[in-house]
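What follows is one chain in structure tokens, specifically the form predicted alone.
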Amino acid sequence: MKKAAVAAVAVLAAVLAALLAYDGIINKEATADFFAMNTYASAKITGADSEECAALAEEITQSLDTDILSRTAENSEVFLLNKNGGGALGKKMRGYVSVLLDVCEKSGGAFDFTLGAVSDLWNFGGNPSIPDSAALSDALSHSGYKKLALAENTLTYADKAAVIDFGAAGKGIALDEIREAFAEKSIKEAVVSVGGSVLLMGEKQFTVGIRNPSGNAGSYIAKLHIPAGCVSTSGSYEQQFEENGEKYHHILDPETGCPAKSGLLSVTIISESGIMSDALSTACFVLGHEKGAALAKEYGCTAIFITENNEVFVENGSKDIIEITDGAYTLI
């Protein structure tokens, strides 16, 4: 009897040790912080493949930028398309272009990824300044998504001087590519942030902060409590400068080529799709609250609008997902 009891205890101890070891594996955490797509990015992964996935998040984002989306890397797909005035598209690029053209059309042009020449004039990534009006007018004349034609796997530029730019969608695209790669790995949870776009993977409820549009980078006006998905925020605070007493931000109205004046400080979009959350956050900011809410609803996405009057609106979703943490803002 004593031998049997000892054996049972030994088996139990072995089982407990195995369970503890397994728990340690599936709850192993790894993080990565890196700079890509002209912004700061981070990844926090939990799971057996956490270390591999943390490194993979950076590798995918860097490669996507350099090889496909960059307007300045001379071997990237976008660079060559702009240089040649169109051309054959890779499978992934065709998918990106198809989605973005649809958003352009449904937003009435409020989202437009042909504003590369206009963006260059403002130079928000360097030393920004107000462009010369004649130069701006000329750049606008060569812009406009209707100058692009997608037929099967070929993109044709009606105006060879048009310049496509994935700056308002690239971060969301990175999230989609990372999620696809992670699906084949052994992970429990993942939170990957590329600039203002965040990927959430896992079974739990996540908490995501909405940055204070009038405060510093570390302050938030609200918390979102949401399940897995993608969240993107576009705000006038992200890149801006002041000249002659007036502030200018980087979210351009495709109609004027100037910073959008929509009465908003920021728009946050919650979607299953990274590219959709990123593109819609820009489109809805340009459109303003009312028209932006209608567009978000058309795509089945929840949208959070913060107005210049410090009012917060949750559209096409429950107000229960948001917790206001700054008394200067009011949930309507």
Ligand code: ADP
Given for the second form:
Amino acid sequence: MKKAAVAAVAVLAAVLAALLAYDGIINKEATADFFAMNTYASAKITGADSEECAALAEEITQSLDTDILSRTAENSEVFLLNKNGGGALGKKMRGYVSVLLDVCEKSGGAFDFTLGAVSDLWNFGGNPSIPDSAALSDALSHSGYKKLALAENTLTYADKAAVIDFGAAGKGIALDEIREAFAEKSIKEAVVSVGGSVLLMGEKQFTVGIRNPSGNAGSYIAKLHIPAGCVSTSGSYEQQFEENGEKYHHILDPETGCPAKSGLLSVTIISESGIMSDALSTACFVLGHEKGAALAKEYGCTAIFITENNEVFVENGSKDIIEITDGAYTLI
Ligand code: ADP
Ligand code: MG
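Same protein, different form: I have the form predicted alone, so give me the form predicted in complex with this ligand.
Shown next: the complete complex, the earlier chain at its head.
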């Protein structure tokens, strides 16, 4: 071979090696599985910073829980607000509270993040049982978002016994914080799930399963084909217990303080915002199909309702996004 040809081959080989190395970097995958916010969480990330981001997803979720949103971790922001009957809010907390107060109002009180004392009585996170009715009425009398007043950066509880609880929105908030942190990193795709809330980042169409609301934890009844965003599902199957032949679940009707009976098994909300998808899925579950659909529309979110008759409705969005994979369920 002539010298020039040898040189050309060498250059080509070097370019190819560099390309392969580059491909290896941008498609580098990392995963993390962890337990946070009282639920299982996982992250699967592709990109140059994937390892750092997988660790970051866990770190952010854990510290958001223990330092900020937990009702039980002493000295978390929420713990101190509840202890002191309000207080000054940091910029982030002010943002969360104002979004949630808006959902409380627009849902006509079906969503209410002041039910902490009522939730405690049911003890869904621990060893649940039907509360004593006098205790339930008492806890309910100290609940209600109208007892909160947000002025400038200060939250005031009109009733100092009110207990705020981020159980219905914390997982979505975690997704928003994770997305914000990832924005400065070099990643191609990310799928992060915290309980029933999932964050999707990247340029492709993603496939997300909708859990079987009356079956095993690991089974799905449909696939959603959707672009980047957040998806949350709230269902009566989470944290259920049975007493005297009746089933009780953890999504409460703020009017009664008892598990909401709205004819639904689950609601899935698709939104750009994690806090919105999480809070709205709970709100729509309490409201039921018709009123829930109106609320989702007001916020510009697509909602998927699964009724107790195993009927599946897509509201404020195209049915093309859903593919039912379980013959027991019917897309209407
Ligand atoms: P999951 O925690 O299974 O993701 P949700 O997002 O629907 O489910 O939140 C349920 C949690 O929210 C309950 O465990 C409780 O702490 C709280 N909660 C229950 N009922 C309501 C309600 N009507 N509005 C706001 N929060 C609620
Ligand atoms: Mg929720």
